[in-house]
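Listed next as structure tokens is one chain, alone, in the form predicted alone.
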Amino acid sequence: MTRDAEPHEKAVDLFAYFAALSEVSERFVASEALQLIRGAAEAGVLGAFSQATTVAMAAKDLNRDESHLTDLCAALRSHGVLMSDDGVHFTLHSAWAMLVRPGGHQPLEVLMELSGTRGRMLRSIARGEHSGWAGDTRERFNYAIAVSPDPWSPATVAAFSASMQTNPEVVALLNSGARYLELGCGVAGNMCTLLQAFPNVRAVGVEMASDLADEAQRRAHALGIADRLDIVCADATTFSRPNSFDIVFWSQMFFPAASRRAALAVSLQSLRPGGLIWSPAFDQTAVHKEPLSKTACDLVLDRVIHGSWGVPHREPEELRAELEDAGFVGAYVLDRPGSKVVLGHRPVD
């Protein structure tokens, strides 16, 4: 970063300047604090305080300078990461303790990496330099890992199974040994979780990015489900196995406008007559309410990222209409805890 050598012609009102800085400084502090927390997590500091302990004891266990760790713990406490009832013993706040605990939806280090990845993406997008989903493969890989469920987590598998109970038709198909196709499967976190929750299902995942497809295949082998999961590295718009599947899952938030009609045509012809398509939808209700909640602010950032890939924004009802326009019948929006999905059927010939 460079500064102009010449002084500015017009002096800034410093009172107004510092008032403005005070108004926005919370954004800077939050960004800095997240980096501090991320470093503390990577160094094992958060884990050291999973149970109440003193800074001196933690410093000894971590082989850290006690005075430096004292300052770090004070900062973590000021940002709600650590708690102390007596000023001597510190422990993780219950929310952070939950995130540090193994077996959650995603490990904390993956969530931290996602935050960094999204931050770099958003900066690049704002500068007009973002090259889309096919751009930086490292960023794409990190993003794909973090936005899908952790299939090694028993709690995630159980939660996935429970969430599916909201639709008896889907559960009946899965329990009966449905043939399942996912278009845009990424690293297959969704499918690997589903196949563990429903052991009678056999699945095919289609992913055009070779690094993501390779990771999906590696996961299937590591989890012992490779005999029920076939990963195809191909463009989902040219995949062809007609009349072969009972359920298609379409990851529509990764499909740009130019590819959507062809992807839906593949979905339709891949299903057996009467077969089911299932696609997640972003519920943007919170975005239209003032003041914006934290959830709404996150959704607005999602729209920036997905829009940079050429993916059109679809409200649930708009996605339902898109499915019906592609030839699916009886499409409807299903509310699930924390999300909405749109379902439709291939007509029975």
Ligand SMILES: C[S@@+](CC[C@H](N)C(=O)[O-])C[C@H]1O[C@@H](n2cnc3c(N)ncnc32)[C@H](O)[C@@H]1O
Contents of the next structure:
Amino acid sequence: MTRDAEPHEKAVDLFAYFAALSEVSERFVASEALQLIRGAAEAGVLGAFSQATTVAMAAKDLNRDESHLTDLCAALRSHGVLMSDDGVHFTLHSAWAMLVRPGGHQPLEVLMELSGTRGRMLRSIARGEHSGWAGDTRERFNYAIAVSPDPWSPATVAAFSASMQTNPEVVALLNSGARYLELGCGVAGNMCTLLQAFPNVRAVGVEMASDLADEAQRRAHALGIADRLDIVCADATTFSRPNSFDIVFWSQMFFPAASRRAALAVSLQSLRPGGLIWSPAFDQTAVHKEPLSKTACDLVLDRVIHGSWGVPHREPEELRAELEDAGFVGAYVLDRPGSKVVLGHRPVD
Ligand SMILES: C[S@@+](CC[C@H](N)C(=O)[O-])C[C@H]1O[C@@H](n2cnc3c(N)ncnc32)[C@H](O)[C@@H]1O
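Same protein, different form: I have the form predicted alone, so give me the form predicted together with the named molecule.
Let's see the whole complex now, leading with the same chain.
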């Protein structure tokens, strides 16, 4: 018997094989369908159906072959992107209509780009080839843009302002012209949004990646807020402006274990006595509940990505303890819709 013959003798039962394939095929189909939706969005096909219209009309407007567009629309319909009551007029499903509309949290193309970036990152992490946050600068740039609020969106600015109202202490500080520091500001979507929502605030952002710091600076100029926003391209652990700020925002989800203690020491020292630290945390509750919900499935992927950068997974309670360990007092977890934030104070000397 030759070695070549071996695989045939051990051949699997093809019925079992196809049964196994159909059990997992949903994953392949979802990934292919997303590419189809992305192409349709890029070519204006989703936009063409923001009002109910026929395929023939859309084909004329888009200068597309009608029979190809008919197949495309049928596929988009079966994947829940388009709907039709009469099989003739098609319109976007309400969820997609919302995402396609300008002025949301992020434009759809940015979300699609993020999904591609995360997919490539996850693949190389799974292969053991990931090169960390500083590795591929193009992917990092896409990621930083997409995880940051879109500061050109009036809805984002309004939502930011509304979300702050849940914390009277923070809103009072911001209204009265707080001096605000963000450690790890990325492309400054957060700060550019905050500065528009609270016109008395002056802010400093510290970012070690120079491409992101440059983009933050460019945005500040484009939005006309550069006179209130100072971007410092540096390692936050070496930043030194003691007693200069009322609020520090710490982007802890991007700070690897080795830099955290020093970043917290800088936060403490940068605040005036009694000043406030504010840091977002992933709400990990869903990850511990079997079977995993959709939210939990997203979160476990976040954990893989952030973990690959050396960032420890912190439950909000653990982050609270980390802040107290670093010398902050009265730290507590604030529950906000869809997110958790941990706050604490520099002791009054
Ligand atoms: C992507 S931002 C978070 C989003 C940001 N809040 C916004 O609104 O765009 C987090 C940033 O922290 C930065 N970072 C991590 N460790 C740092 C350090 N030691 N010094 C300065 N920046 C750091 C990363 O380069 C990353 O760009």
